[in-house]
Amino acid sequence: MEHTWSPEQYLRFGEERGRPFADLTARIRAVDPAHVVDLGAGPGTLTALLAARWPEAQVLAVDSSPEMVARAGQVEGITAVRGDLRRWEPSAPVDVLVTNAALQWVPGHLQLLPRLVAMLAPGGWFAMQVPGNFDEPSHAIRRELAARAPYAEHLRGVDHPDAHDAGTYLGALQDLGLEVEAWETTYLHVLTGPDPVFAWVSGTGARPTLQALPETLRPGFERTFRARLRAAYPETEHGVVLPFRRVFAVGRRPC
């Protein structure tokens, strides 16, 4: 079963999801770029920040989800197109290429980096961010439950995110000839509302798993998943704290 994405569910935590994008793109020091591309742009709300920063540039939002592209098409200042980042090709060399929280969905994405870097114009910038929290309870609990009967037979081969550490991306991009800086940041998101960690993961990392389950099994899986997440991320008087590690790399192609 091919999963779908919900812009509304994703944007429920839009402010928290937007912080890494702002921190990533702040390290891009491009001046007056003509062609700016956001690969895996989702609903386009963050791509709009690129258009605001470089109003004279042609800013393109690329995403494989028709639901996300439809939402991005309503965002002023950008052009939204549907495309798979594994195969999409630009019509001209790219001055700024951003991929934010997308590469983790591509198995073996280190092998994709040479193709992405080759899209850059001389002096062009490449910026990437991926989650680095896959050992945290929010993912570990999902994997544990998914491996159990009766769920396992329905979840074999379901998409799941994965990524590397900052040092791995640093070396890979340096080997491709870029001048690179790479770093990691752990954000402490304070979430509110009923079962907020479940609400968070059901819009991203856990969504393919939940959608792949038949209707007869999904409610039981969700009940157990919610309960385990509540125990792993207890509520405090200020809300529920979700630690979230992110991995960043920004590189410039020499002129």
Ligand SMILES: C[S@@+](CC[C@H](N)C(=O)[O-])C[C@H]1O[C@@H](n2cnc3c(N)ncnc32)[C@H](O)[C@@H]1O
Contents of the next structure:
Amino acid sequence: MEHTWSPEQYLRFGEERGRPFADLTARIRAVDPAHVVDLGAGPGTLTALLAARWPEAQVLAVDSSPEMVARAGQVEGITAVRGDLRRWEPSAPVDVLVTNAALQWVPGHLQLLPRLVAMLAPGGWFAMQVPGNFDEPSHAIRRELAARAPYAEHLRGVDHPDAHDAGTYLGALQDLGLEVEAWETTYLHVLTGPDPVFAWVSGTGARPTLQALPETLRPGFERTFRARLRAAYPETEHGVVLPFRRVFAVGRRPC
Ligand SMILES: C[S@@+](CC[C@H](N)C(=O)[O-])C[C@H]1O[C@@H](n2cnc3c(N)ncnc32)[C@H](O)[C@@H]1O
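Could I see the form predicted in complex with this ligand next, after the form predicted alone?
The next block holds the full complex; its first chain is the one shown before.
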């Protein structure tokens, strides 16, 4: 089953989700790019930062979710189009190609890198960021519950995000001829509100799982999931701390 995205739910933690995008794109040193593309751009709010930085550029937000593209279409300064990043082709060589928090949704995405890098103009920049937190309780608890009866039979083959370490992207992009830097950062997000880690994961990584469950089973799954997440991420007097490791790589194609 294809899952759907909710721009509103995703944007609830817009501040926290925006931070890695800023850290990623700060390392792109393009001066005057003509064609800028954001692949898996989501609601387009972060893509708009690229348009603000390079006001002369044509800035394109590409996403496969109709809900996200509809939302990005309302953002000034960018053009939003529906497209699958596994197949999408640019109409001209790309000067800056960004893909932030999207490649983890594409199984086998290392195989896509040659095609993405081939889109770059000489001197063009490629910048990617993926989560590196798949062993954290926020994912481990979901996996464990999903493997149990009575849920397992409904959740086989359901989409789930996955990614590699920084060294893997560094090597893969270097082998494609880019000058690359790669790094990782663990953010300590301090979240507030009821069950904030559940709210976070149900906007992203756990979304396909929750949507694939029948109505009769979803409430029970959610109840146990929420309780286990509360135990794993206890409330402090300042809120709930969600450690979130992210992996970054930025490369430049030589002129
Ligand atoms: C976690 S959101 C990230 C959105 C945005 N880049 C950001 O940083 O806020 C992941 C986005 O990737 C998109 N996506 C997932 N698989 C895709 C694919 N194969 N082609 C295009 N977009 C895809 C989803 O629709 C979703 O909008």
